[in-house]
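Let's start with one chain on its own, the form predicted on its own, as structure tokens.
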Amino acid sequence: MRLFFTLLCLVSLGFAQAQKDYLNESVQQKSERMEWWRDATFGMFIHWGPYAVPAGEYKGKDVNGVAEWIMHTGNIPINEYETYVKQFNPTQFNAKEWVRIAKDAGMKYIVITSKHHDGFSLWDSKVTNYDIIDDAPFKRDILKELSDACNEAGMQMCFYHSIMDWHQPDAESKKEYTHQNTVAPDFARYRETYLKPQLKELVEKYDPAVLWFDGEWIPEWTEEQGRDLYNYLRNLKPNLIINNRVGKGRAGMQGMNLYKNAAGDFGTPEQEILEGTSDTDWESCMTMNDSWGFKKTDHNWKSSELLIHNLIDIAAKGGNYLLNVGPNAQGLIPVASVERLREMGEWMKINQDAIYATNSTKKYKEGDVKYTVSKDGNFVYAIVTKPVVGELVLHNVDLKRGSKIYMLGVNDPLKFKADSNGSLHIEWPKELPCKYAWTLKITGSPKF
């Protein structure tokens, strides 16, 4: 067995040496590859797996923390956790309905957990039987159905994948993530014979637009391994986008890189939004309540207004918003999530021009106003997040001579005047086209 593994590693090393180096692509090459993602701005995160069965409860008691970590936080042995897999039969799952909900909300891409830390795979993997086809009663390839639905709807399909794996003996961490492992772990063997082959399956079978890694904080994983994996995957699919959790570069929940040239294409702030703009691509992933996976006792829902304001804030700072839903064990997205996404979609139908394919500006806010700029630089969008009485005064826009100011969703131009300092005094309309925030489209440019 050792001889076989040694030969496998040598073959893998030889392949790696023959690979093209994608770690040193030019700024222009990266910009072309990242363009669709930057323009998309808004995506859906989906955390779903056998942890939806206990839904945050173990032995009749609520387990503290997020639902998808219940195997660890509840200290559930592997053989006990596997009983949830045998019960995971989401007969109400409808891929087209999920995609419709996301698209109607204004989302442009979906990122779903192909494998979370519990090690269970949501597709028909040939590397393991611990998957939705071989070990669960459902017997349907979830990732294929979602990929097909996304392709049909013009959405980008993307996959989250955990580097850490609580089910694989060779992947057991040396520290706090042990689950009754009785075999000496061999992480290199796990990486070469399990992790990489599964990722190769995902890329070749489903052609994801993004691979979104997590679980990279375990001591066995290194930046060198992350760089190798990044380059391995880009050689499989050159236009693939990969987050910065592929290596060891991210700085905690703030998610941006600790050092230059860290592996990965974008930063990953978690449950927070950057305080300002960044020269690095970034995406803020956030929940609607407190848990990522479905937890039946978690009713701490954020309001639609807050979610819309988060989207505005992130777009104004030049980032992407990856907003999570945690479907239940039957395969249904919670009603509270659907209701909020519907309201976001209603707002986006009117105001989408200020969100998609826009750029940030150095001075991205002014009081209760957030600014974005069209890609061609011809328009400034001033998104007002609190009601205005009488007139709105803007100081940070240079208006082009003869141009007009419109509120998105209102047909007639707004009345305004410019004072001697160049500030714009805009008469606020009595009837507004939407709730929570309102966008002014101005032909001009930001002053800063």
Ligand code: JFZ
The other form holds:
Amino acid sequence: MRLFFTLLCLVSLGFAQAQKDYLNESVQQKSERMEWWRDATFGMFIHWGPYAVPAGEYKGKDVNGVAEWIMHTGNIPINEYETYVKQFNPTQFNAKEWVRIAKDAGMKYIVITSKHHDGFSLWDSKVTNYDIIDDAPFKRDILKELSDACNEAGMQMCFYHSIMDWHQPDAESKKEYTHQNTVAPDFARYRETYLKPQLKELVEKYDPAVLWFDGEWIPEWTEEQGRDLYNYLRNLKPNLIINNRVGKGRAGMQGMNLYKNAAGDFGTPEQEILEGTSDTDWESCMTMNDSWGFKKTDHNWKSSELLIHNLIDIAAKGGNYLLNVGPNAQGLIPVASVERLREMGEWMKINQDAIYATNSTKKYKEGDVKYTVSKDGNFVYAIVTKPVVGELVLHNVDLKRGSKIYMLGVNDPLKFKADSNGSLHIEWPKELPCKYAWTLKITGSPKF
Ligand code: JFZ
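Starting from the form predicted on its own, produce the coordinates for the form predicted in complex with this ligand.
And the full complex, kicking off with our chain again.
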């Protein structure tokens, strides 16, 4: 009898846990869970997989568009695509070096493609052989090595994961990938015996801080399934953060939610920055050239200046910046990316206080100046994105008694006067501590 009761308790406990509804947590609970992510502001996106082998080229021809879509865009049959897997042997991959590059750039987290649309898994998955250990010659668990390197460096490890899967017969929504099997595709079977078990593996083996879903636009996927998956994963790891592509709420490239209570913790604008601030958490993901995955013909790199200005713009609007790199088939991040990240890091070393753990303010912009506010509310940061000649005039800041104005990276306080309208006239230093943008740290608060 006692044994029966114990069992009953265990079963009901398990049941109660499985039932826990994380979709209705309080604002306070969400704030606590999201705190590190909100403070981090800057992360690295990594798109990597067998598509790095063709690198945008199929049968000697350049395939239009992003390189990680080559299987689809180039209409490459599954068995032919699998030959890239057999060649995927990135012997120069060095997880510590990648993490160092991200950390030196000022990034606080890394989001890597655990599985992209092509269906190939970058870890040793027990659910499939279509992974880096069983099917590729490399035989090293990429996610494990990166997780360990992140843990060591104090970086947060996060995984991108595609719901759409061009390799799983049960997941296919596209006729051209129809497998030679006679059994009809069964999406529910894919979801319950493949997608969810793989995600459970990821959570239990690598303890990711964020799961970043994608490929949710396929017709088989519903908001209800998204909500179910959201709760399933939060039950496995209660403080997990999950993007809004887990459900169907995302409004196109702009990425914010179409309706209230959509599943997911943050909006995902893609290749664009929100027009202004938002009440919802958000993260802009962007490429440095025009492709997410490595593409050998794509040399259309954004300048370091633009990337830094994007980071400032996003921080001032209260978002996060997830900036992508696409390592090549040897396992190296392109030199052009490394160079830009190095320049961003140099800038961040001096100006980071204006970026991390800051809040946005309603009037975050004044001409070429963007504002952020320290979390304790004691300082306003005015980040100036164009060189100033002579003096800088600011209209949006209220001073306190004894206020001082410093430029980050400059020792002495700057001379300034407040005129009768309450505008600040600030003497611009002759020698500047960095390139591209300069931060004034002002004891005070935003007027608006
Ligand atoms: C998706 C992926 O297809 C792409 O390969 C990459 O991983 C990127 C980060 O995410 O791309 C999208 C997703 C959504 C839209 C466009 C491209 N959209 O809503 O228009």
